[in-house]
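In structure tokens, the next block holds one chain alone, the form predicted alone.
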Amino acid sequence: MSTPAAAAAGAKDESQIRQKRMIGEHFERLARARHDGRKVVYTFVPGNLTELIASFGMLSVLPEINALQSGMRGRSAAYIAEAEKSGHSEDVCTYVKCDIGMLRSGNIGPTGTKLPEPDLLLLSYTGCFTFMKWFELLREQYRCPVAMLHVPYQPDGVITPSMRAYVVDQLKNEVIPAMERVSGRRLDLDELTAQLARSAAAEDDLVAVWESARHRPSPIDGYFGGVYYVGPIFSAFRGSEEAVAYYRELRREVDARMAAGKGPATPDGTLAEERYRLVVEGPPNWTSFNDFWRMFTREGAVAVASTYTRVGGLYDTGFRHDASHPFETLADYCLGCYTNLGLPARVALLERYIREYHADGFIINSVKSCNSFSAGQLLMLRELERRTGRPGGFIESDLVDPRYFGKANIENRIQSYLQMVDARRHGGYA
């Protein structure tokens, strides 16, 4: 199969140069946090409450994300063999592990400036039992007060009145008194429903950049290139002025690049031809990032939609924050989010990205030590062939665990499984 050209590497978005501005900020101040007598609060991806912890003038920390940072500058390797080596199972989620050695590395974080100790641990349970588990490690550690969320299960994808008010009371009664101890501060209701008016502005451009994967050629790679974009809203800038400008920023480059009829922009340049359109369900691997991404590119493939980019919160079936009911709406934000689905709702969204994005066929990448993402993919794939008549492709790696990434073996399967995708195309069989 020759390579589609792809047009040379050019400088990077503005919107590019904005977010990485964004982080290094972020951390600085994160850096600064006892100077400046600031909290921080750690917690985690799905479920954040990043408009509430703002709204007490508190800095999140979401250990996740540094994991994965860490995974892709090459540090989380001796990360994981020393939380190994301290008595760690090679079967615990390596996000788990690159956190614990980074920890016990002196918890310098991946822009190089040592991050701050959490004066609370904020758990949002979001059908990541693992999470649990992480945090009550880090409480051990830092001897500092944990609130929990109890988030309940979404086994039909449907939000009942109960689950909502269930969250709401334990938001209320718990979570917020939690924050007010800490913080020595009352909540503020008009920062935080300010906080939520500008998270719905951002998201409103989100899922236009989204939806942009429907337009041939796609404007953007919604995995590859969409984890890039989900950074700001699913880290410590949802309800932020900051998160407004870079997504009004984003939608705007993606509009111009769909007028112009350009391809995504890849590791090297313009995507000069969109040969296969995918879906992608599971997280991507991080310590081989690129070279997971030319493995598509090299071959014209790009994901029109995935999965992992809405794990942070499913904006595109309609959700927006609504600041004029702001506990109800956080309820609704931590209960819809994608790992609290169960295999029903997961595998009828992905139908929908499949038909609705007018995909080839669909890849899953299942990740051994994430079973939040990895149990029942099987199933899924199977029961979407079944209801789609669309191809599924089956490729196995790890977040930031580089011994658990065969290039040859995953380049092998991606090839043989787009083969099988032409030879549908022809009529054949495969």
The other form holds:
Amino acid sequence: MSTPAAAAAGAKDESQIRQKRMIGEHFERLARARHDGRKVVYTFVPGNLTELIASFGMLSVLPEINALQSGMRGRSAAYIAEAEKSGHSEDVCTYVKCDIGMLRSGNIGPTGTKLPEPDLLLLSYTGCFTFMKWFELLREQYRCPVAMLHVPYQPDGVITPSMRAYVVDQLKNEVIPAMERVSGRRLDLDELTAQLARSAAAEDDLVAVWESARHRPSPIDGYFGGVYYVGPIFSAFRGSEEAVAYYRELRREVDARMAAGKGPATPDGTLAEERYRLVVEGPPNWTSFNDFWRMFTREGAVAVASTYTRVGGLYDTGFRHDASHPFETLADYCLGCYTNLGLPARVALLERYIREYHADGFIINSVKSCNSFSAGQLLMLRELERRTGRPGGFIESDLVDPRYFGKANIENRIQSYLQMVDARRHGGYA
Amino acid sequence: MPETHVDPCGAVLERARALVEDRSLAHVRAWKTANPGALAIGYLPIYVPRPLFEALGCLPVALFGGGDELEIVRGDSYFQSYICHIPRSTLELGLSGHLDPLDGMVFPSICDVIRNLGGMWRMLFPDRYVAYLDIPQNFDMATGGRFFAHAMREIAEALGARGAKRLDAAALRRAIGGENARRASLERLDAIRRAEPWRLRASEAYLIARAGAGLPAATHRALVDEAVEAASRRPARLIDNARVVLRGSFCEQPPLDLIRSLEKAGCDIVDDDFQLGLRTIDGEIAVGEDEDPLDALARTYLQRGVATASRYIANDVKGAALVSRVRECGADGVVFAAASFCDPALLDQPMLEAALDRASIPHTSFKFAENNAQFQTIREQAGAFSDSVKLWGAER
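Let's compare: the form predicted alone is above, so bring in the form predicted in complex with the partner chain.
Now the complete complex, all chains and molecules, led by this one.
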């Protein structure tokens, strides 16, 4: 296949520059945390309680983000080897091993500064049991308090009053008292509600960005580009003024791109021609992220929607943080993250994306490390093909273990898949 | 005439073996025939509150995958190579009709794979009852207990709508009493192999315990009692084996021949977490006079659930329960036997090993799959471990 021309390679949008600055400043704050007397909370992306943490003036560290950053910076292989050398099984999640290896290697963060040790491990394990084991392992190292928030699973894709009450009870009786003890402050409800209101504003803009991909050509890539777009809202910034400004700017840029009939930004500039519109299920591979992305852009394939970008919140199904019910809204947020949904609900969401975003088909990137995502994906593949008549592709890799990224094999599969999409197009859809 | 030696345990072990190998659940069909209209409900490891089901007139049936005799034809096509074996064989059993006697399935919260298998079951068997039982990781009665009790009530209501009896406090008290009696019998069984492992090997105790997977508590208790009585009549033998505690097999089960291989290698398994579900509660379930028995079920799990990889450690010290168990059993060491790709067991293991190291308790580890057929390497490893703890254990 020929390569669709790309334009203005290397040019960065203002929002990209802003995000980079935000992240750099956050890691600077972390580096100064001890000096500034600020407490540090380690927590996870899905179901994170960023607004609550920030309302106590504490700073977040997200070990998954550190692991994926290590993967992108080519350091994860050594960290994983370090963890396996110390007795961790080759079978288990590489995010965990990357984090353990990074810790054993000095805990140097992605910007090159040493990360402060946690004052609190906030274990809210939404959609993934491995999180629980991960923080048990970290607790062995840090010997600091752990606040556990058990978030029930949604087998039917429905939040029941019992689930919500269980989470709210834990927030009030376990999590907030633990934060008060660690921070030395009482909960400031006014500050929390202000944070939640700002979250909702940013969420509005993010949804508009996601939904821009319904346009032809899509002005965004909703998977590879999407992981950059969700960076601030999934991590330490949701609820902040910075996040509101970032998403306002991003939306403006995407609107302008759409008005100009431009395709998405890619590692090699703007995609000139949209040949395939795909929905993607599963996390990306981080160790060869740009190589992986280029396998799509070279063919003119654009991800118009993805489920990975919903692991930190399913805002496009209507959820917004609601400042008028602070505890209930935090509970609903935690309960509603993508991998906390039962498989039938996940299939229904993917079906919706395929139809509403006018996708030609869908790709599942099945990662070895993440059973929460991966177990059941082969059935999802069959079910989605049956329901939509669109072809599905299945590739396998890993999050941050480069041993499981077989470049030639994956590229071959993607190309074969896109040929199948072409063949189906000529045959027409049911 | 040559002297004929009859093993006092032979008959009961044979009955237990037949029940364990009954993959098509003929004994469950028989129970349903004897109890017209009653429901049989399968469940995956580790734990569901069995008395709840018995109180509803249902038969809870513990499922442990397909073992080493089941040929996997369709199950593999649903799972990637890096996922453990039990979901493949369970799906194979379901798709090939072996589980047809079951009117429903409950998938307890143990790991992401079993959880997602529940979602697959909903899609593949849309006409069957399927429930996900989210067992609390918050151990406060007013929070986790309330949530758990509510989850159990939801199951009772859903099964009631499908023909089960209404949840009745008196019936639940009786069912809890039956479970307590079974638990006491299992404790006697375990006490024998702890004290005199030559009377009842771990592989034999395994069969006796697992035979109860699809039996009412009272029926199983009778079987266990028979085994205990028969074992007491076995002639004593002195075997100079290493005494080991085994951990990591709480979900997918090792092949019986693997357990036997460990024994042949010189290991007396004096404690294990095979089919942990029946032993999840430490001791009996006490119900206060004025207490709702459903609350008692929840409370007992929260307060006296045994340590395992799927249970949050909360304020306990990781590995402390295992070290205590090794001491209580007078064990020489620990064998970790986890299923390949079992996230909970394999993520737990480094923490448990560290605790054992701190306590100077030797340990060894290997992985298995339920359909393994070659045990030579494991036998050699276990033999070397057994020899080392016998030869040098006392010097530590």
